[in-house]
Each structure stands twice: as C-alpha cells, then as structure tokens.
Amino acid sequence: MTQLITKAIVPAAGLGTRLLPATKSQPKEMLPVGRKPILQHVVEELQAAALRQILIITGRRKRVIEDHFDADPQLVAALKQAGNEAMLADLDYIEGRSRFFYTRQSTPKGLGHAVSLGADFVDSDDCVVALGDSLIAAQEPASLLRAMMKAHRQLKAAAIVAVEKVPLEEAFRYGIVSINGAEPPPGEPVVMTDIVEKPPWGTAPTTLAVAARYVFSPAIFEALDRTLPDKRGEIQLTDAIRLLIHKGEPVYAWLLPPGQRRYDVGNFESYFRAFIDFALADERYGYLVRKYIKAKAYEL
C-alpha cells in the first residue's frame, strides 16, 4: 500500500513590499482575512487534509509566525475557566493537530530555493507545497489537496500542480501550464507537457495558471538542485517542474473545479477582495457584513 502523505512545506519568506505600509512591521502572511491571519487559513486547510507535519519557511522579521502557531497553555486555561467555548474552538489549530517546524530563507532567492530548504525535512517522502500567501476558498477547502494527494499516490506521479483559468491579458503574471489537449476536465489529473514562469505579455501558450498548491515526490529536490538561477538570481519552482517534464517524469495539472477559487493575496486589490469575500462567508459574522454592505451600497 502506498504511504500516506503527511508532510507539507509552506513558503512564507516573501518581503511583501506590494502591501506596504501594512507589512512594514508584520509579515503579509499574518495580515487578517476575515477573523484569521492568511497563514492560519492555509494551515487549517493542511490540517483538514491530514497533513500532520508542517514546515514553514520564514524570513527576517517573521518571528511572529512562530509565536502564532506556538501553544499557549495560559491563554487556553483562562478561556476554559471563563467557559468561552467559541474562542477555544478558534485555537484548535495549535492544540496538537500538527507539529510545526521552521527554517529561514535569509535572502530572497526565489520560491524554488525556499522549497529546496525543505529537502531534509521531507527526506524520501512525498509532500505537499502550499504557498503561505494564497488561499483556497471552497465549501471544504481541504478537498482539493485530498483529491490531489489521492491521485498522486495512484499515479505514482512526480508532481501534480493545481491550476486555474486566468484572463489571457493577465497570463504574464503567472506560471503558465501546457497540457495534452485543449480543455482539461476540472478535478482530474491531466498530463502536463510544459510550464513557463511569467511568459512575456502576449506569448502565453494557454491561460492555465499555477494555483499555489502542489503535490511532489522527492524527485523535485533533485530537480531543484539542477535548476539554474534566472536573470534576477532566483531559483524558480516552475523551472524545476519543467526539468521533471523534460526528463520524462509523470507530471500532471489539476484544474480547480467549480466551487473552488484561489486568492493570491499579493497586492491591496486582491487583499481587499479576499477580505470581503471571506468576511461575507464567515459563519459567525457573515450576516452582519452582508447587512452592512447592502446598506452601504445605497451610498455608492
């Protein structure tokens, strides 16, 4: 029987300069979206997918991430004494469901370099990579990774990469995937024939953009070791995936099905959209937000 995947790498070392001044003194991954920091949404998705060992790749001035995911017995005891069950439930993410590990990417050398720092942590196991500044919105966010991991084991894949459709005029902002066939069926693995990082405007071969969730075999780390830095001196994860494809390894794309959406919280426009949508979907306060927005709309 194929071994279950239990390890995840979460790159969270980016500088967040496009979100200044909000990120001057705190990591962008810790900005709130609804009632939770961005990174907590990601971690809870991983936990719900039964990923019990989580390595977070941090950077300078990001110690607050470790503090947020550290146990706080005094706070838990105080909440129990006060009988505050709702707040206790909000702290489930630190109550023994996962073990957290940390390493630091001291200088920004690219996403591929950040992932490569997890080689010893992963050892010879398969793993998940989930970007710490990208959210999956769905009725059950973890269903995406659960399905991808199941397919990865069944296919004995080197990689399965989640993708989403983007407007053609925006394709130059993303890693873009080529596949066998014109239109991939949502929620199924499709053989990937190529991948390119941020193609020049107007040259994108498709509109299938990498959607920040990956499942890898250990082969990715050998590919990263062989990946040369780009013109900015960064090692790109897309270039390592491309090496796997050219080597003949089984690499697949996985189109997000209807009802699943990826939010890339990389600038204020996308951050505001994510905050509003997650606030509207909040089971505790969403109805109040909807009430406020409906009233506010009359003033616009």
Second form
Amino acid sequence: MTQLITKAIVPAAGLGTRLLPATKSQPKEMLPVGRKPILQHVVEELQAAALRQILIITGRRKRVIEDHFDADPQLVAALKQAGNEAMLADLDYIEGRSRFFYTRQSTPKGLGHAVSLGADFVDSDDCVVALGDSLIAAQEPASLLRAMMKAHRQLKAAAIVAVEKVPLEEAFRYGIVSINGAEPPPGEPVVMTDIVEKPPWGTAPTTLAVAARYVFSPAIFEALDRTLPDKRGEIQLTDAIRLLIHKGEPVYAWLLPPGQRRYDVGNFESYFRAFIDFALADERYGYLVRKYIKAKAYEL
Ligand code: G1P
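Structure of the form predicted in complex with 1-O-phosphono-alpha-D-glucopyranose (G1P), please, following the form predicted alone?
Full complex below, order starting with the chain above.
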C-alpha cells in the first residue's frame, strides 16, 4: 500500500468572465455560497479529508484569496474583546489545519497547464486535484475524496476521476467519460476506457461528466508535459488523462453516489442554484430561508 495522500492542488486561476460584473475585481472562487466563499467550502472539504498541504493556483487580481486564508490578529482581538465567540469559531478554518501554498498561472493556458504548475509541489507523491469553483454537497462532503483516495491506494491507480450523470443536452459543457457497459455502480472505481473534453453538441459518447474532484499519481505530470494544446491553445487536464489511458495506465471513474452532488459556479444560473441550496441547508439560517421561499412561492 502506498503512502497516505496529504497534498492537494486547487486550480483557482480562471478569469470568471461568465460571471461579470460580479467578478470584475474579485475572483469567482471568492463569491459567497451561503455564508462562506466558494473556495472556503472547497478548502474545508480538503481539510476534512486530512489533506494538510494545499497549493492554490491563483492569478492576477486574486490576491484576496491569500488574505482570506491568512490569520488576522487585529480582527481576532476585536472579536475576543467583544466576546463574540460564534464569530471567532467561524474563523476556525484558518488555524493550523493545513499549510497553504500559492503560485500563479500568469497566462490562461488551460486547466491542465494550471495543474502542471503543481508538479514540484507534489514531487513524487500522489495528490488530489479539487477545482476551486466547484462544490461537493453531501451530508459529509469529504467522504467522496476519502473514499476515492482509499481506492486509489488499494488499486495503485494512475487516476481516479469523480463523475456525475448530466442531461445529454448539457454534455458539451464537460469532460465526458466512457466505461465498459452503460451504467457504472455509484461510489466505486470503474475502469475508464476513454475521456473527451467538451465533445461538440450531439457527439457525447455518454452522459458521465467529470465532476471536479480527481486523485492522481505523479504520472499525471509527465502526461501533462506530453499534452498538446487544444484548438483554443489550452492544455486540458482531460487530454492528459486520455494519454494515461492510451498508455495502459490504470485510470478509473467514480460515480458520485446518491446524496452527493456537484455544484459549479461557472455561470449565474448554476451560481444562483448553488446559493439557494446552500442557504436552505444552512444550519443557522436555513429555516428562515425555507420560510421565506415558501412564502415567496405563492407570489410567483
Ligand atoms: C472543467 C474541466 C471539465 C469538467 C468541468 C467540471 O471545465 O475541464 O472536464 O467537466 O471542469 O468539473 P470548466 O468548467 O473549467 O470549463
């Protein structure tokens, strides 16, 4: 059995153009979903999965990300003086649970290129990749990565990729995965036979879409080095995974089980959906939101 995985790469360098003007001067990963920025949800999921070293790939105009995960002694002192225990507890995510590392992707050369910037950080270890604009909602969000990492160790996999079923007409927005047989059993590794990034409308081989969480062996970095840019000049992570498959490396898909769901904030529609669902599930304010939405529904 190989070593426990402790490192995660979080790409958060995307320009967020589909969310303008909200993302004019703030990163989309810092938009709130419920009471927390999206990226904090992601980091807390990683911390709960015992990932202690987190490399966030940022870019221009993303400096607030570093501030958010850094201590603020003045703020803490003020909250202590005011006796505001609840708010102090809300800042708990900063304290010592993981070390944060940052690097910048200075040119938008694609998700694969962003991940490749983590090669030296990961070195010869296995690692997790968690997209900074996508949330996993579940009773216990970290249970997905925990299970994927365990399977990765047992199988000595080159990659395990979380997937979810999407409507056929939305398949062109995602990385789409092929397996042997029609329907993979949820919550277990299934051999992946192919993967294609954003297949043109009507050509998707399946409706199994890559769902923003991956576990990799260091073989991914060598594959990324060999990956050619796509038509838009971007290096796709999907294409590197495809190279691994073609090389005969063990690559698996992992269908999210019932009760686990991915949300992305790539556009306003998905962002609003995520916000509403997380606000409804909020342990402090959820009941008020529910009350409001029920009343509001009568007016619609
Ligand atoms: C990225 C990946 C894609 C994946 C999607 C959601 O696309 O390239 O394979 O399905 O995230 O996890 P993006 O949303 O950045 O265009």
